[in-house]
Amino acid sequence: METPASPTRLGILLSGRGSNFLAIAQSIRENRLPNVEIAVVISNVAEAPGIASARALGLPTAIHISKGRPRAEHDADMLASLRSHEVDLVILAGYLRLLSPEFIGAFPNRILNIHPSLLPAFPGLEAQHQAFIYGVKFAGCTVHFVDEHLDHGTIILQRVVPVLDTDDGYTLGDRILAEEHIAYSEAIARVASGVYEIQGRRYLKRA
């Protein structure tokens, strides 16, 4: 009998309520993310509601305040925490801080982010409102690997949301968020499977 593979251990980074984190946790509980577990939930904001939610779920947590600290010092603490919990994949779930090149280099193609637009369109903040104001007919979300550039790494998957005539930036944002909660778990499952390769900027699933 083959020994089952060890679970893929996730390190969740958040700064706020962590709705995507909660969706991932639910996917794990409902076995829609098999052989995946949350090793630790880390916040750079002490009062982040997502940390309270993680504690309520009985998950390991850590807080490393970023405000007023040198970036290198803060990132070193974050990396030490992730390594101490033997994290395989780092998941950014509303983590409102740019990662340093040293941090990204410590987890090459093992940091995932989700962005509420169909990248490369509308990177940066308020992407849903950017899309609405621009007048696009389709918006959506993108899960991608993180590199040294903002909202730039290799795309793993995207989900599309039509923009309705009755929409405003907020209603569109709500419908994109609902798709984010599906997309992130799907992307984690794909990466955790290991059955893929990256060619240039293209994520390709291996047969």
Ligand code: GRF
Contents of the next structure:
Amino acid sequence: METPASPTRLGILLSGRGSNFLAIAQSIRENRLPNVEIAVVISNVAEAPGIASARALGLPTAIHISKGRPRAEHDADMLASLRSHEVDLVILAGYLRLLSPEFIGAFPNRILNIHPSLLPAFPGLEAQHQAFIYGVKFAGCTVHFVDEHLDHGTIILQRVVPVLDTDDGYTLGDRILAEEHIAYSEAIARVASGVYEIQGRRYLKRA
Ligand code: GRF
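Can you return the structure of this protein in the form predicted together with this ligand rather than the form predicted on its own?
Below, the chain from earlier opens the complete complex, with every other chain and molecule after it.
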């Protein structure tokens, strides 16, 4: 009999609400993310609602306050935490702080981020509002690998959200968020399966 592959262990990093983290946790509970488990949820903000949700779910948590600390020093603590929890894949779920090159280098193409726009359009903060004000007809979200540039690494998948005449930045943002909650689990499942290759900037499913 074949031994089942050991589960992919996620380290979730968040700073706020944590709705993407909760959607991932729900996918795992409902067996839509086979052979994936959450090893630890880490926040750089002590009062982040997402960390309270993680505790309520009985998941291992850690807080590493970033405010006022040099980035490299703070990231070294987070790396130690991730390693002690034997994390394979780092998931940025509303983690509002840039990562140091050392941190990114420690997990090459093993850090995922979700961004609420169709990258490369509208990188940075408040992307949903940027898209609305610009007047695009299609917005959406992107899950990508993290590299040393902001909102830039190889794109794993995108989901498109049409912009309605009746929208404002908030209604559009809500519909994008609903798509984010689907997209992130799907992207994690793909990466955890290992059945892909990266050619240049392109992520390709392997047959
Ligand atoms: C999401 O819009 C995500 O795309 C962006 O930060 C927000 C986090 O929301 N990176 P939540 O904390 O997951 O609810």
